[in-house]
Amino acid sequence: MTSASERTGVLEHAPDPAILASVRGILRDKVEHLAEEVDELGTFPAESYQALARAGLAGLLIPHVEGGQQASTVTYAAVIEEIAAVCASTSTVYMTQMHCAYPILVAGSPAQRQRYLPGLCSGTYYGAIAVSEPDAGSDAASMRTSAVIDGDAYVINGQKIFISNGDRADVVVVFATMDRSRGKDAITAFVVERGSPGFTAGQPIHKLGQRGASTVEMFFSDCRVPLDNMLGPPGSGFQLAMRALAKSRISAAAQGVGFARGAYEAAARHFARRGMLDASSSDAQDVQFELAGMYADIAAARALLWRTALSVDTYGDDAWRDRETDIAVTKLHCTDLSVRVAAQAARLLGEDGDRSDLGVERRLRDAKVTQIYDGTNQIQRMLIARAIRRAHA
């Protein structure tokens, strides 16, 4: 694939121009009208997520071989950000889609990969990936959904909480000890396909935002999970989930991008209309200057997503301890920055703050959760203020 800036003259390592081209236009086409209604009616976004499927566009950072776009974290996270400016549920949904997918690419056999990737990159399957518990959360090395080997299979027993996509995966990417006295190093990944005897999911949990990303509980009830569906080694999957959760919390730090974008954007747009950015009194110069701070904020974490994404292309995915801090510190910037700058443009709106159809409280509904899921912001804070410890010892 050849580089931004061989086909554009613009820097090395910006999103792929064309990527971001053709995600724009199906956004403008295909799903910014259906935003509003996804959210009110809480409606899974199959349509708007199969347009950009339908595109090629929904396995980014999978090798082409694989049937996806071999697309850099660059451009993945950019990708993430117009999404999310745009509707909430459908951009979790596309990133819970790599978030399947990608344990598979590491730790999966090439039969492995060859079965799940091209129907996850193509729409033709719906991913899920089951850590969180309702007792082992942040916590993952405390999980207790089990998996004993029986035969020819893998008996799995357990229950897990808060999984994206869960009610409509047919590929879940399922963690489970086969020792809980021997803590994280007994954690091991399965591949668990819809249909599964004993495995079933909930109904969709109601919800403050991305009403229409479906989250459910999942059970796991003697299911029998072939022996060749098991992803690495035994007792690997500790460290795979260390993997993909650097991928999910740079997803999640894109979203929040987004979500300030788009509250942001949706304030402007109220304004301009309004005529307050064309006028020069005291109150709309006091708008003008609002939204110009929350501009700078949004370029500043935007900067901030590239280069630590750039760091993970640059380095590889292997290298994931070392980028460690450089994810917590984006995660935690860019989800909080989206929770603050869409307060912001909701108190600014003044009394049509919580107009629904203004679309600022969606937005600020939606960045909420982005401080809660793939670690929340105070695990973030900790590993950071271990980096500092270590750095001042």
Ligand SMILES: Cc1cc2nc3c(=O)[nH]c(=O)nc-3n(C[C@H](O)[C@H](O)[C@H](O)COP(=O)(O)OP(=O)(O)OC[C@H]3O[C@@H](n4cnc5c(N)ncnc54)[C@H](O)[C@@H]3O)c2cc1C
Second form
Amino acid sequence: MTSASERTGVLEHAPDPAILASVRGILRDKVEHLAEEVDELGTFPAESYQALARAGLAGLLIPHVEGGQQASTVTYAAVIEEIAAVCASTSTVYMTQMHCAYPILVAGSPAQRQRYLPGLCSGTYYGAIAVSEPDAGSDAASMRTSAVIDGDAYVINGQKIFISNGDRADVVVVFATMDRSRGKDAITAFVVERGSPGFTAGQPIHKLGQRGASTVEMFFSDCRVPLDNMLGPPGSGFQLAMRALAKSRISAAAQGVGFARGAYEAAARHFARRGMLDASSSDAQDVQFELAGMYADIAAARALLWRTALSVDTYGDDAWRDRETDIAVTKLHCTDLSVRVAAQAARLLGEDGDRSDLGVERRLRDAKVTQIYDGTNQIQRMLIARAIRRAHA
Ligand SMILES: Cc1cc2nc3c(=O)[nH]c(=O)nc-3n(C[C@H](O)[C@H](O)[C@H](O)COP(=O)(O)OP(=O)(O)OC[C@H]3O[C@@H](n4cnc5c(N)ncnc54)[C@H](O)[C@@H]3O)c2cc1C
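Would you generate the structure of this protein in the form predicted in complex with the ligand, following the form predicted on its own above?
After this comes the whole thing, all chains and molecules, with the earlier chain placed first.
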């Protein structure tokens, strides 16, 4: 007998079960045992990421012809949740690869796609995306990094900040203005390769969480990049960055669900060891009810995440403007949830909530920054408020 979900076709859009099974196997065998050490020592999780890449799982959103797995956004979101539940730093490296590959897929020439995408999907190249600057974060349109044409090259000058994977990156999608007086209409994307003269990356910044995922400053001092390295037409960069955000906000939301789940599971394991999840343990009913509430909150956030990912799959990435509010709601809800659930798990554990070996405090630290990157949650509220104003105008 077919279930209601099969009859309505919902299962057709569920995450790819074969991909999920492969990811879970690799996380269990190659990633989980390293996660605590990656956090403690702040080591870049190359081994964990490369285990996923070797299994052909690192280019999910990229079509087969470009070297990827051509999976749906729903599958991608589910995979990020799985990785984040186990190792935050690995999930950030993993999704940053996609955040670099995606603008190249959307705006790159055939030659650019051929040059960069297979390497980003196989893990041969590390990638980064550089938008933020010391004085231009939420308001990306006010960026100062400039690009001017000079003979056979564009010359880039300026500074970027908080760039994930930046010190490792072989390929960086850099956004720069070609005329600051024209605001966002002059912002243009370029591909800058490691070793380009005038391009340097700083040392990883010490952080609260996700300590293995490096985050660095970047400096461009008369950095010459070939004319062929412009990504899309001049002035198309801001729209490209906004379109890329449709994917990266889903990444952050999926991490939020994963971190919440990691904290919940760590707490549940601890209580199970102490016999507090036994049916006979009636004095532990409060704990069981709190866990039940966390479980339900995570399930609801996942449903929201999948629904939004499915709408991106259904209507296409170029319709990002129509999805902007849904994506903002999802990013806001899932990342706020991760901090709330991780804090709840820590509280429930009492003094054990402070112990690093249980993994709850790690998830709490890892979760915090999801409220900040890919557009802070105040910015998500601003976008949602704008939609509310429009609806009631
Ligand atoms: C670990 C980490 C990794 C990152 N990785 C990358 C990366 O790979 N690439 C990249 O380009 N960037 C990256 N970022 C940067 C990140 O996207 C920015 O930090 C973020 O967009 C916020 O910008 P800001 O830090 O300049 O804050 P600001 O924009 O200066 O904001 C400061 C505060 O003011 C609030 N605020 C700002 N404007 C408004 C407004 N209009 N209304 C209400 N409140 C407002 C913000 O919400 C925030 O609370 C990363 C950041 C971190 C911490």
